[in-house]
Each structure stands twice: as structure tokens, then as C-alpha cells.
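Taking the form predicted on its own, here's one chain by itself in C-alpha cells.
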Amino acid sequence: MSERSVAQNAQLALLLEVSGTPKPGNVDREREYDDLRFEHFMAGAVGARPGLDRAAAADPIGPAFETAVEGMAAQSGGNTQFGALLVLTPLAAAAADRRLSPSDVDAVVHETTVDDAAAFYRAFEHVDVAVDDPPDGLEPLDVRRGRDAIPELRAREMTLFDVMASSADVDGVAAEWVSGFERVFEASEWLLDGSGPVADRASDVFIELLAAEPDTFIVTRQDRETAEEVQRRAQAVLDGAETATDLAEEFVERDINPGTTADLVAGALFVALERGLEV
């Protein structure tokens, strides 16, 4: 067992994902945008730390979760982990007594209540986040109303977990919250079973995840079609037929980020970390 803390490895794991490189679409340590650099990461990294400090400690996700974001949204980039984050938050406070599992998850996640869903739209205000126009009849829910959303939130009393469950068709990280963190569970394993330096093994696990789902971040930012025609090419990567830093390369020249799949490497590799991945 590592002799980090949790909020450590939780740290640690946001790092590790930034660091790996091909991450075709992603900033990682070799490629970046104008406006959304590597720095801005490492400094997202270090912002949150209060916020999974306060998870691993067994406050409750929201505030722990709106104290992250807000953590992380004190450099000048703007939203560099947000979805990161709402993975790491539940999966921390899973680990605060050292065991992590599905079943431990599930159940925290279960637990949350209607102030969690508060904190969570009062994050929305500490920084931009992409997403949707909210499906019918949940116009006053919509995220981007922050603060402004959370009458209707009591009205209907909507907890984290409710709150979830209402996206979790649209959107990747919210389906992880419904499905006991499957993917990222499973994708732990593969890091584990892995080997060679660890920001390597998670440029490997970020093709296979983004593989395998269509990336719901890229459905949000351009269409559908955009995000199974990245899957396919990503299944190219594994199959030999493509290069992932030729497609890095494309990638980021089209504006193309796979977030939520990014989301998920740091969600797997803090699970990595937990049950003994050596760095």
C-alpha cells in the first residue's frame, strides 16, 4: 500500500492523466492549445487539492466537490478538470477508510443528498463548463443557471445522484455515477496489468477507452458523427492502421478533445494508485 493519502493519490492521479502523452485531442505535456496549456493542468491539479482533501476526510461530495472545482478554476486557463473531478470526488471519499471498490462507490453515490445537487449547480459559477441544452421539461434545471437552479432543485428534491441519473444517457462521467464506476474500474485494471512508466500506460488506456464508447464530450462540442468517427480511428491506433500521435496531431488542429474519456484516465488511474500501482 502506498504511504500517500488519498487526496494524495487523488492529486497524483490528475497529474499522472495531464502527463501522458499521445492523448490524441487532449493537452498533455507535448501538445497544447493557445488559449489551454499543460501549466494550466498542473496548476488545476494543484488548486483542487483542498476540495479531495475535504472528500477523503468523509464531508459531504458536494461542498467537497464545489470546494475542488473552485480550486481548480484559480488559474488562467479556465475549466481544466472539472469532469476529472466529479469522478475522483465520490471515488475519494469511497477510499477514505482504504478499501475501494464498486459496491463502496455505488454506495456513497446513493447517499448523496439535495444540498449535494446545490453545491454541485454552485459550481457551475466558478467556471465555464460545455454541456447541452437540457432535455424537455428540465429547462429550470439547467446547470448553467447555477445558483438560480436550486429552488427547483428542492421543489423537486433532487439529489447528487438524482441529478446524475437524469443526464447520465448524454453524458459519460454522470453514466459512471449510475453504473458503479464500470468503465473506470475496469480500466484500472488495465493500468495495473500494464507496464513501463505509468503516464505511458495511461496514453495507452485513454486509446482503448476512447475506443471502445463514443466520447460524450465531443457529442456535447460538435456531433455525434465527429465522436464515432474518433472511435473508429482510435480502434485504427489499436489495430495498427493509424499512428495516436499522428491523430494528437490531427486532433488538436481540429479542435477535437475527447474530455470525458481524459475524465475517466484519472478516475482509473486513481483507482490504480489505491490498490498499489507503483510510481
Contents of the next structure:
Protein chains: 2
Amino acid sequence: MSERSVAQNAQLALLLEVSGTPKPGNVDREREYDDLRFEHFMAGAVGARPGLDRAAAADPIGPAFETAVEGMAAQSGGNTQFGALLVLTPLAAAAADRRLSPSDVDAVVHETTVDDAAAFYRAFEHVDVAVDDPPDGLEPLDVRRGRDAIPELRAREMTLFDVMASSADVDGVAAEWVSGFERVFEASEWLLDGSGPVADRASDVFIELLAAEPDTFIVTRQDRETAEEVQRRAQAVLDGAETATDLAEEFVERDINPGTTADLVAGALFVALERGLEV
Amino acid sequence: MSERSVAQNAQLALLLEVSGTPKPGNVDREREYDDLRFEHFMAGAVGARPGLDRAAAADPIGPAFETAVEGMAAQSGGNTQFGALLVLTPLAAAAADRRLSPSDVDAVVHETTVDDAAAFYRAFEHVDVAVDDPPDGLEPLDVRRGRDAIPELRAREMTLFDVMASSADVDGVAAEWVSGFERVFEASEWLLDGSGPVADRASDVFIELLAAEPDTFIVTRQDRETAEEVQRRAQAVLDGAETATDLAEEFVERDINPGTTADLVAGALFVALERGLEV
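Could you give the coordinates for the form predicted in complex with a further copy of the same chain, as opposed to the form predicted on its own above?
Up next: the whole complex, starting with the chain shown before.
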């Protein structure tokens, strides 16, 4: 059996993430939105590949991420995997020439530069991403400004790591960047310890992560109260008081989309694949 | 929006094929077998990519196909996309440096060599493929002999096109090779003329192809009678007398798998994507 490359495992992680079902509120194999469909995630994973190849070839993280986002966006559904790629890019870079330990990934993100930050800002020009207003004083660095914010980044000498650190308290993916991808690595262990179809394990891990912390994408698109309700309901599924399928129907109906939690699952799938998870 | 490469469209065709549902008897987004699951098709499409890259780079068809099969087989479900890759490899080669017309593909398959045939035989060593006994007199060329049949191929100076021609009457993919991929190109027009989600169009086209001719993979695994029953039942779906969903449940139950028809759908999706089908 031939071995998959690092970039192939990253691409497969994107595909397996959306193959898990049910993943309440997210597009999965059995649920989709009229304008954001399963097929858009397939095309997103195909399009992201050149960027993942760059990350795995130890190209700088920022440009690799921008390339991945540009390719991901080459489908008509809009943003499918921006956050997942922001998780996967440093992980793929760490897997390429280190051992993909938390400290290896930590080294990768700490080595990012102002140029990486600039590329990250440019990535927002390829696709509409739902984001909150920036905190007071950080308006010049609003990611929605795209490349217009780059002079300000340079003036403040902010690396991509610094940018992530500035939003770690409101964004679950940024929080991973500054914590050594703690939740991703923990969830990868759950995947490796599980049994049965990988897609089912991805669904289980999604519910466990959702029950553990409020999803920041829900905080952004709805509010903290809704995110906390979702967290309680996910815990109710773990307790056997509700079913994941009922939650999935309801959340899609209410347009509640725990996108950050899905991003972490994609990262966990990648780490697990690199560590021998068999598909 | 960045454009997908030829190899990316071929990979996306594999992913969209299995995303269409219902596709009675085949693995799709909502149905799978215990030992052959949706996730195996995801991994197959990821693994096939290096071979698709070779085909799109105008490498010889046979080795490109063998590479694609070897990568496809790097998952635990067994044969997921052998036939689909046998359809896609010459199409990708034709798309790479010609205009992907039926005559362009015809030229590609007629240019195949004895070395291409040898690589095709080696491909059978990477994965178990359900095939019939060869006709009388062709036992030395039984594909199940793998590389052991290569001296006989060389003695008879059989090209890969010759090999396909020898089984065109019993294998629907081989029949495409010798007919300028007639059914694939026709089905690609149906996809382009359709509307709505691409996955739904893939499902519709699958039923139409199934109603038009007996599926040769069913003939191989079951018998001609079953294949003809499946053809009639697909026509009944088109006539509104049965539903595709009922057929899907029944065929999975009976382990009836119209795999050749799925292979043609993958080819049709590729041609349609190359000709502007939007996802």
C-alpha cells in the first residue's frame, strides 16, 4: 500500500470532516444549505490542494495559506474551509520536516513573519468570511480591509502569530495557534482511540468538542447566549438526553453553524491520519 | 476565481460521482456497505491524484493509470474507483494537450502501446477487481495473472487499445474505449443541460445511463438476467412507476452494484467540468 503524502492527508482530512454525520448545524453528508452544499466542500478540498502542497513543502505559512484559500474559493458556495485551512496549514508545515508534536507546531507558528501576516490579510480578498468588528483600537487591522491593512501591519511589525494572538480570546482557531493546538491534539487522540468508521468518529469528536467550549463562529454570527445554548445541548447529547440527529435538524433550521468546531475536527483528523489512523 | 487544473477536475469528478444520491446499488452519500464505505471513496480520490497528475502531464496512459490505481488502493475498502480511473485517464490526457473532443480521446487511446498494456496488467496487482473468466483462447491474457501475462502481451504485440477491444463486448468501460467514449460524452451533455445541484444531476444521469444499457459489472458479479432486470427497473424510475430511493434500498440489500454505470458518470462529470460545469 502506498503511503499518502502530508498534503494528501491534509486534503483527506478536509474530505473526512465533511463526511462525518451528523454534525449538528454544519454541512455534512446528509444535510446542506441551498446555497452552501456538500459539493462545494468537495470542490473546496480539491482547490485547496496547491496551497496544502506549499505548506508541506515548507513554503512560508502565510503565502501557503493564501494559495489554499484562493483555490478553496474557486467554487460557487462561498467560504467552505477558511478556518480549517488556517488550522491545517501550520500542522502540515510541522508534519513536513518535524515530528508534528505540539512543540513542533508551536515553533512553526512562532516563526511566522510580518509577510505571513500580510498574506493572511490578502486571503480575505478571495472569499467572504464572517468576522466580528475588531476591538477598540484595532480598527485599522480589521481583516475585512484586506491588503489595505498591510501598511498598518508593517508599521506595528505584527507577525501572523501576533495577529492570531490579538484575536485568540474571540476566535477558537486563533486560540489554537497560541496554545500549541491543544484541543486539536487532544481530539486527535480521541479519533485514534475510537473504533469503527472514521466518519462516525469524526461526528462523535465534533459533539465532544462542541460540548466542551462555546463555538466562537456561533458567537460571531449569532451571539454568546446561542453559543452557550449549543454547548449545553451538545452536552445533553453526550448525556443521552437529546440525539445528535434532532440537534442537526434544528440547528440547520435555525442557521446555527458551529464552524469553528468543524475546523478543529479537520485539524484533529489530519493529526490522526499522520499518526496512523487507518481509513 | 482561480481555475481548476485538468487533474483537479478529474479528482473532483471522482468526488462528485460518489456525492450524487441516490445512485441505486452504489455507495453514495447516504448508502454504504459495511466494508466499502463513503470514506474509502474519499481516500481513493485523494490517493489517485498523482496518477491523474501524470495523465494530465501527457505521461503514457498505462503507467499513469497504474500510478492512479496504486494510490487509489491505499485505503482499506478495496477497489473503489478502478473503472472510473480507466475512463478518466485517457480523458485527462486528451484534455491536457488537445481539446477533449471524442476524436481527440480516440487518438489518445489508439496511440497506446504494448508498454501501456503491461502497466494495465500490473495495475491488477494493486487491488482486487471483480472480473469474468476470459473467453476461450484468451486464458493466457487473464488480467488476474497480473504481470505474469506480460510476456504473452508482448508476444502478441497487444497494445492497451487492443486489450480493451478484446473485452469491449463484455465490459462497458472497454466499450467506451473503442467507441470514442460515446456514452460519456452524451451524458456530459445531459449534465451541462441540467440545472440545480451537480450532485443531483449526477444521480439523474446515473439512472438514465442505467436505463439505457445493462450494466456489465452486474453481468460479471451476478448475471445478465439481473443486469437486464436492473435496466428495466431504472426505466421504471424514469417512467415514474418506481422511485430511485426504493431501488437504492433494494439493490444495496441484494448487493447489486452497477459499478460500470458509475464509472461512466465519473467520466461524464469530468468532461462537463472541463466544458464549464459550475460547482
